[in-house]
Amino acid sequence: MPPHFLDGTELSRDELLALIDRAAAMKAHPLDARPLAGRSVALVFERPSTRTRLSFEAGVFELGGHPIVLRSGELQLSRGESLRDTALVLARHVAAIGIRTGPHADVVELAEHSAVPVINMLTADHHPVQVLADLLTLREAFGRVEGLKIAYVGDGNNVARSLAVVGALGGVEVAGAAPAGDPLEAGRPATLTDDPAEAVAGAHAIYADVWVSMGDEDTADRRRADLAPYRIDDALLDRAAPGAIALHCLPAHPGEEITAEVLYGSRQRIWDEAENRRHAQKALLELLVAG
């Protein structure tokens, strides 16, 4: 079993289909699973959060396990003291370690130093734990995983890249559709294009971020001037495969990267892809402490 996710390349295909296998299993029994009973895992963030924070919390519990939820002002890391002493004492006590945070160095830093598993929740370069969800919701909505197409349009980000490299080790091909120059470029889609419509061609399902994220505040404006033409609508949806459905990471903001028809409509799986999010990231830490 791999000692911790931070990318999702921990994972061998047959071990990522295996993990969306049992995720989906767990979601129809969610509390036959106790792995985690009399133990612990601690919760880093140092990023706000409203999905990570609840799937991983109520997963935990659900895993017969206690979650310490702790917010960086609520450890010494804020005064100074580093990642290497915290993840040694942090081992001591919990059988698993989450930490969403920014630079990704901070969390290979943190693993390279623990006894326990690391679980990436969230860095500026990468989101595996979310395309974990995504995968098991394309799963429910077409029965399988490998052999799909993904469109991702708009805002290269974390998730884009995440979505590329975990998304094509599950047998996924990823399409990628954004402005010239954007950061999308810089991931590993199977195809990049600056037309949306010829990347949503054929695609089971197209995928949406926020176009402005934390940080990129000063250049919210000009972001959404280049983003427009990149919004996930019936009309983008329509150019797509027949049944194909909207996904989105969120928060989102409809009327930005999604209209609200969507967002709200029948076309899309967006709210069990949010509540996928407990199902897997408890296969996930089910496999990384149990096995």
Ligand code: CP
Contents of the next structure:
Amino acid sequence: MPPHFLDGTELSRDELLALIDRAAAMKAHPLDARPLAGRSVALVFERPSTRTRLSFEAGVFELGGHPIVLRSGELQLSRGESLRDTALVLARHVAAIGIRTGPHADVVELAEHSAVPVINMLTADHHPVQVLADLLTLREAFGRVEGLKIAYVGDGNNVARSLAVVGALGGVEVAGAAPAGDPLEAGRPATLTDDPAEAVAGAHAIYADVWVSMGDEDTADRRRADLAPYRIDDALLDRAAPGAIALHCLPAHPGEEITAEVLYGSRQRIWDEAENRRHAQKALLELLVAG
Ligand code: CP
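For comparison with the form predicted alone, kindly provide the form predicted in complex with the ligand.
Full complex below, order starting with the chain above.
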């Protein structure tokens, strides 16, 4: 079976930290590595995307490859062709497959039948490529990854789960703050509280994500009410470690999960984090395709 990247646990800590180091080197010299020269990568999007599409498409190109973006409705999948047959055919043409879809089980099934590496570009349960960029951003800000603390404040979604899983894999202490009954309770942060100030104490980074994820629109009003005390603002950053930074998966909703002052202010690394998607995913593609 080829190496896949479905929830991040496919990597050891040493492999993950080496990948982050490699991503930093690739950022410094973006056109030096061409492991995809003459090869293509399929990027299947069954959900909308700005950052993931941009960063993968540009990243594959920088690695010398040809990205083939396939949107929902363009594949025979939308007319009932199976994931198995789709995987069998895609793997005859491309060096790797990225897929963004809803059910995580679909990505697992695609990987089971793929002869080339499959990368999870977001499912309802996991968003591990986002956390690769998050760890690279921490490395840039603090010179290391291991031993840092991140406080995730807000809705317990796929990003929160991947931050808990992949962050812990990288030696980061991940604390969560969410209202009682939030799905974050079913995630795996090292500590969980309903008090944001408690979660951010000693944190090197405070992490926000949208309060209403894709597919959760029917509960938007309740989520906004429940999560109102979990907004990231300058006062909350003041309670973290000196020099703490703000991170955000994006897209952001200024005034909801994060204030505009933080989102566009001097204590954030959010826009670097968005750029780092490309560098981190290039290191991942190189690892999976070239070994
Ligand atoms: N953070 C992230 O995955 O952004 P997109 O949904 O725009 O790809």
